[in-house]
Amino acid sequence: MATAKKAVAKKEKPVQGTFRFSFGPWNIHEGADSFGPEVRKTIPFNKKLELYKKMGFDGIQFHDDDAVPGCGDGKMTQAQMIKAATELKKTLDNHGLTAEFVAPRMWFNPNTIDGGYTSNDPKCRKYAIERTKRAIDIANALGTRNIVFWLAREGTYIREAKDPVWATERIAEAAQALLDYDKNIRLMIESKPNEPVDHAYIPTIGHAIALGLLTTDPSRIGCLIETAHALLANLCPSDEMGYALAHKKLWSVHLNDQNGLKFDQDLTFGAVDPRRALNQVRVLDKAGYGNNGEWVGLDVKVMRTQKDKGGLKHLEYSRKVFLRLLEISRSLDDAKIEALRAERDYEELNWYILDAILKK
């Protein structure tokens, strides 16, 4: 009788991400702070395109003053706007760059100081929605669909001053109404729990993700987590990353790093905690993220203390932070982990971890 063959499982290949970097053009600025004017030379806007490609970036991100400056001061017709942004498609063309998002940046105008789709005055709510409609407008010129809603203004410094579940319907009809005005955008929500408001409406991942469920489209509604509104929060960011990955609404992020619950310092990525960066780097990388375009985002602030040359550093070496902890990341034994866990050995575990990252 002819033995049979035995049947040799195929060991599957762990899923992994796929990463490509971007960041916005604010990020490379001249160090003037709340207590203190600029200390930098400023560095022209095509001159930061340039440079993109030369430190291993291929995306930028947008606000959409930052694409088309003036936009939002009411005096350049829709028509303006979408002629700018499509000669700046060009030279993102030109520099081989990619468009990644457009946000509306509203919380320097007038209109938004108390808020713009939560202010108490109607005409400032309507500023609101037009000039992100516009935002949209020229996010299609650039070739993106991703829209990003930063809520900086939504919320209060005292509690009394707004009904909290009007403001929170306030704001879902706003995304409702832009969610109405281009049935291809995508709104993605970065959560922030306070600052420059004492107290924002959506604070959380856990917030946004539901704001999408008063919608006509939650499908359409997602999020980008950065590092420090998640530490802000007292949260961690690896398992804010983890909650909005279980529901396939992580469509973004912005990476840095922060030292304890202040102002959002925007550090270096990893420059506080390399291990809490290592767990950032690690979910992102076994949930296969940016496998299905997504880009992996820094918003990072060179230090106000830094000269002028060097004022790039603090860009191009949050991209080696991320590659390093990927490298000791893909390094590690999943078998191994596995039977820690099932051995209840969390110090074992701990000292593997620290090990890794600890070695020349």
The other form holds:
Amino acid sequence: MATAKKAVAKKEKPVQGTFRFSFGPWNIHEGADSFGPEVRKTIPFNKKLELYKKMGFDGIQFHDDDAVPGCGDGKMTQAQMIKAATELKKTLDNHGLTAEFVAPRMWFNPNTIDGGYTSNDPKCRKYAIERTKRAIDIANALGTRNIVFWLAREGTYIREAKDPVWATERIAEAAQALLDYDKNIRLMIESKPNEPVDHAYIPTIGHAIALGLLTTDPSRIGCLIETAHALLANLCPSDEMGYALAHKKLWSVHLNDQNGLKFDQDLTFGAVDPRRALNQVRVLDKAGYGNNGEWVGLDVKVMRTQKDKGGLKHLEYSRKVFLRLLEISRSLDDAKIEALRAERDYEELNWYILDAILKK
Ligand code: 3MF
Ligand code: MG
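Show the other one: the form predicted in complex with ligand 3MF, since we just had the form predicted alone.
Below, the chain from earlier opens the complete complex, with every other chain and molecule after it.
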């Protein structure tokens, strides 16, 4: 029996993940929020690059204009953008860093006040698609085929502002145009249910995966799951990851933490609920996440109260928390867990997990 054989083989050598860490330059920031100005000095981009390896990170995530400043303003030619990205690739190589993805940061541009792909204004929709094509050019120059769609303003403040069928079709049309533009790239949709808009289209990972079915190449549409975004949809991040993993669609993650249904906090991974964090690490590890080159991205913000000197701790500690939880997860006795499941003794299983987390 092939299945029984597989199970035995599995027991001998359990599947484990391979974990390499990444973050984006925006995760080291000056601390401005909607109600107050910056509180820390700017760390120049080139200085940030020097910090990655020192902190144990090998991958860098980019917005298009992190990589090529000003690329969305309509003042640079396509050739100039590619040239700038090619130069940056050399700098990354010198630092031993790999570009994980490029995401078009459209939400600051006047053309996207009411969204890009779903704007009611055709000129703005065109801007969004053209800008994303340039993000693809930049990604190619940086040596990555991953394009992230965080659909910031693709939604509404009042439901009557856009037709939801039409809006879904427009997002799918944009995705199709991009898949057609470059036969090698793949799109990773980073779903989020709200903020900055009241209701975003493609609010969960189920929506993200299903969107692929509206294109001619669903195999090139996957997702990036952010802990806080799942929690803002009142969903369990590790179950969301499990769902995406079952579909072979979990191509990146943004680990962080979040105190309930409020603004997107991007707290240090595990800071609110270490058990919830353990379950995310565990589902990734058990599914062999990273064995096909997927990265562990940390989308975390340092507290606004941190002084200049402490402005990197959220990244270092998020990585540390991940690795500590990985140790805990791998120390758990799978046979014991199976036996407790079979016995339906979930109280004992509950204690087993709590005991592992709270160990002195
Ligand atoms: C917003 C986010 C974004 C995305 C980033 C990459 C600014 O809640 O999580 O961070 O992660 O734009 O697509
Ligand atoms: Mg994110």
